[in-house]
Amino acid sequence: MADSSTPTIIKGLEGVYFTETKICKVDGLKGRLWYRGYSIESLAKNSSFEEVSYLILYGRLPKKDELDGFKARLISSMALDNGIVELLKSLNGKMLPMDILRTAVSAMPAFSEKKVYQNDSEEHIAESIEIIGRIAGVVATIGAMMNNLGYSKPDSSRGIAYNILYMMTGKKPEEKAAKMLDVMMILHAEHSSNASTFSTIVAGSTMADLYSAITAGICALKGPLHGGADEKALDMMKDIGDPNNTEKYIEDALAGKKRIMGFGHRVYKTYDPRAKVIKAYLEDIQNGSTMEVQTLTAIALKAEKLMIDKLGESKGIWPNVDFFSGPVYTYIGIPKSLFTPLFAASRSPGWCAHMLEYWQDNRLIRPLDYYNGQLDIPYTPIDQRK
């Protein structure tokens, strides 16, 4: 028989605190987000992905020479070893881009010139910088192979967002597109103990190495309820097809109790502050882009208004960061299958920082599950089983 006393089960660990952090603060009731005390709005307006990555890792904004050196190390890591490039070529077309990225990250120690599996904090910082740069380089190279292009080395004078687009296409991107991607990467760089960050910490709490921990984070990010949600939101917009079909689609979906991807959030009970930043860019590109982007933008803005009117105040279901991402990435020239790998490239500073912070006072994460099955069942020999 099962135990007579039944514990309280917190499904999804919702509302459970497992550690303290100085990296990120999310205020889900007021719709606020801070990295190391800096509001996401101020960082999106004034900073760069490289500077934000430094802030997240080191806990402070860098001086100019520190940022220059940090940026140079990141871009240097974007230049992939021939072994990684050959690995990507061998997997191209045989696996999904997210699966290729996962495999490449797990193999990175084989191609590292640095010592790996170290416990020294400075070595962990060096590993983090290498991981951030290499993930960006891998994502860009996967994109290039999807375009039937060969590997291109990054431009050492430019930043990560610019180089992702440059390496993907072999062409110098427009400054507006590079800046927009840079902002998107800032918005995705960190978000407290979400599923992928928690998975990273769970793996690392066993004292596995940083590469293994980050690989675990990538695996968790893949799912449509986490990193893959922006792909599903874009699929929905394409299913709607015409802005005039939006209202009927939304009403039919709600009547059928279908989930509208890109709306609602486990933490935010009001408008996701990151979605507000992206929406401003969406309005900027609405009239100056391709017909496809204009259509997607019109659908997104119409769906947003309908959903807010129907479920915003009454149910606390508001747009999240995933909803507006698809049209913006489409404008930039990012294919849908690279949305989640690009999310991983953006989130890698947060994963690394949380793992390094947790290791300062590490404790193996080992929750309990409540067993409610039978006990002491008699064993039946195989020839007597019915």
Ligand code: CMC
The other form holds:
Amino acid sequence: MADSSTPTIIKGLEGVYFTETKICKVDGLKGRLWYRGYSIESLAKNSSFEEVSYLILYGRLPKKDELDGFKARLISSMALDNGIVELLKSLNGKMLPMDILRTAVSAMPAFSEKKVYQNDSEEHIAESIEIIGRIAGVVATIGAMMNNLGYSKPDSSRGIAYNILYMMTGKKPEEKAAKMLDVMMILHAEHSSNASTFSTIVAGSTMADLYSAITAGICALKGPLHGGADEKALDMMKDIGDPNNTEKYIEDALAGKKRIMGFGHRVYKTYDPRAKVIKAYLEDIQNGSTMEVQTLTAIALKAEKLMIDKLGESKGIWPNVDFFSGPVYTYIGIPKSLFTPLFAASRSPGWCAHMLEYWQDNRLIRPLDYYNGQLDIPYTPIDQRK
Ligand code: CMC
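Form predicted alone done, so how does the form predicted together with this ligand look?
Following is the full complex, with the preceding chain placed first.
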């Protein structure tokens, strides 16, 4: 039981600052987001996932030759060692794609020429580039296996988003779909100390290696309160089935105290700026796409309006980055169980950059919990226990 010395306990570490950073700023009240000082809107409009990854890792935009060299290293890392392909094959169909990805990242040092476990900043950048490229290659190959295809090498003249679609399908993707995926990856590339980035840093603060730290990040991303929400939001849209059912579905869910996935955020108390960029794509894909995409889009737009009317201003619950992803990814041709692995591929530059930044002034993360159980209980021998 609590006594007068009970410390203040901040559940979920809400509002707690644990470090300083120059990587990302989220303004949750104004709905603004910047990577290294550049607004998310300007990066989504003008940049590429490779350039944004460089920006996040190195802290500045690359010059042309720097970007070319960086991109070549990323795409070469997307080409998977036969050992990883064999591992993916052995797990295919036996675990969820997100679990296969987690296992593959944890096994990556076995297939790396890098000196893993070295505490050297140049080596960490090299490892980061390898990790970002490899995760993309693994996600694409898991997708290929789901399509009953084998592993394909990436096209070294193209970027990561194009190659994910190319390796998944064995066919050249439409430029529009590849561009959309590129923007989706930019929007997911970084987001301050969210649960997966914090998990990465906690693991790395023990001076575990980068691969272990990123594996911890992937574990935290999986849950539906974080990265897994995009899959659950699509499940909900499919359950609703018809735009005319949306209102009753949302009302019943809220009356039953259920959460509507893809809404609400620990930091944003207004519209998530990433969701605004994705919503603009919905308007673009509404016409001329399949019936499935048109129905999902109509349901998403109706649910958005209803939720904002009910909970927007009154409770600060607005669409987040995960809400509109389902119709967009479905349009691009990505199966639902790859949404969260793709989120991981997109977030990997953010995880790596935060880990490298934290290591510059590392301090073991070790908070306290307040014990409120009994003490000095007399030990009872096993045969006398009731
Ligand atoms: N639908 C309905 N009610 C909600 C929702 C929602 N999606 N989110 C929060 N609430 C309500 C909640 O029931 C609570 O109500 P009350 O005060 O009456 O008990 C109030 O809002 C505060 O909720 P909370 O759980 O204390 O807030 P939190 O800061 O811990 O939650 C959250 C943040 C993201 C876990 C939560 O909003 C949620 O569960 N959302 C759905 C899952 C989701 O979309 N996650 C993706 C987050 S963004 C991308 C990412 O980081 O991965």
